[in-house]
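Only one chain is shown below, in structure tokens, and it's the form predicted alone.
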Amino acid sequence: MTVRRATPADAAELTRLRAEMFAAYGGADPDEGDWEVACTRMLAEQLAGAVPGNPVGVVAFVVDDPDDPSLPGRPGRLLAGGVGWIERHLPGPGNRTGARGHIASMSTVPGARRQGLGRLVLRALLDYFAYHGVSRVDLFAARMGSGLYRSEGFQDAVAPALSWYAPGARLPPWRQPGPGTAERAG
């Protein structure tokens, strides 16, 4: 199996893989079904380079399903994929450019997991970041993927990652307060 750089034509399949990722996190909110249309549109635009203020834009790497009967030249079914982009933060000690990579939507279809496809995609993304001089890459990992990321050098953050949600915002299932967490105000 080989990994290749995704094109805008892969946006719908990358969105399908993103839904697989959400399933690994514990499912998606059934009332949020229209996210897939918006996600596919945004991925297609961003993979085409339409990201204001980010000269290198969004990149995705994918592994095609070799058993997909799609016609040559048409986007086919994907077995694995991941999306990345470079964020610009303020420069500081250890990062004079402020460039920081982010990886999202790493997913492999259930029947193709544990075959090294996620590692191929991850290494392609990390090579992309290294080529662009990025020395720090962040991601959020599902439990099932954390071993892969740790084996490639990812570590726990030095400071805790905190998030703010607007009062009344609907949280995805994996962000709901659970036992031992503070209840949300508002």
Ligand SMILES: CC(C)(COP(=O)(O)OP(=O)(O)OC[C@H]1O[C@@H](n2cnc3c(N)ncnc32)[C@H](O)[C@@H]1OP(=O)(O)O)[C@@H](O)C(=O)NCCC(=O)NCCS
Second form
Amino acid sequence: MTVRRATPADAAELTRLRAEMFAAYGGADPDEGDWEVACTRMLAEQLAGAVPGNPVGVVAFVVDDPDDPSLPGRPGRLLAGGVGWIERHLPGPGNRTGARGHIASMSTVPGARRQGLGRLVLRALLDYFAYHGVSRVDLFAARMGSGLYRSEGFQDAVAPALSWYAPGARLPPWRQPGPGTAERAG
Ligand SMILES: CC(C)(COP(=O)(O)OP(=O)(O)OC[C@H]1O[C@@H](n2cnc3c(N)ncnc32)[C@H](O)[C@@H]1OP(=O)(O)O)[C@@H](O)C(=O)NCCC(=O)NCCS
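Given the form predicted alone above, I would also like to look at the protein as it appears in the form predicted together with the named molecule.
Below, the chain from earlier opens the complete complex, with every other chain and molecule after it.
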């Protein structure tokens, strides 16, 4: 299996993988269905580099499904993917540019998990950040990804990540009680 950089044509499949990620933790409410439309649109825009003020933009790395019957040139089915972007924080000691990588939406379809695809995607993202001189990469580790991330050198953040939600806001699936509850904040 090989990993490649995603193009805007992969946006819908990356959104499907993101839905698989939520499904692993209980899934989104059916009445929230249109997040997928918004997500596909945003990924298509961002992967095309069409976002003003964001010269680097969002990147994603994906693994194609070798059994996909799609015709060449058509966006094909994916087995795994992960998304990353470079955030600009204030410069500080040890980080004069303030650049930090962020990884999100790591997802492998259920039938292809534990075969090394997530690691391929993660390493491709880390190589991308290294190429851009980024010396710190953050993510929120849900339970299923924690071992993989730690084995690639991720460690507990120096300070705990805290989140604030507006009154009445729905928590993401991994913040709700259930079998897939995150080890840390999701
Ligand atoms: C987290 C996730 C993306 C990992 O993807 P993956 O393709 O299964 O990742 P890998 O196969 O590279 O590694 C996963 C585990 O399988 C193990 N593994 C890899 N190849 C293996 C093999 N041939 N035989 C046995 N185990 C293997 C890895 O060592 C790792 O073990 P660990 O979790 O105990 O440390 C996937 O489980 C997933 O999509 N989960 C649901 C969504 C989710 O939680 N996303 C992360 C949000 S932060």
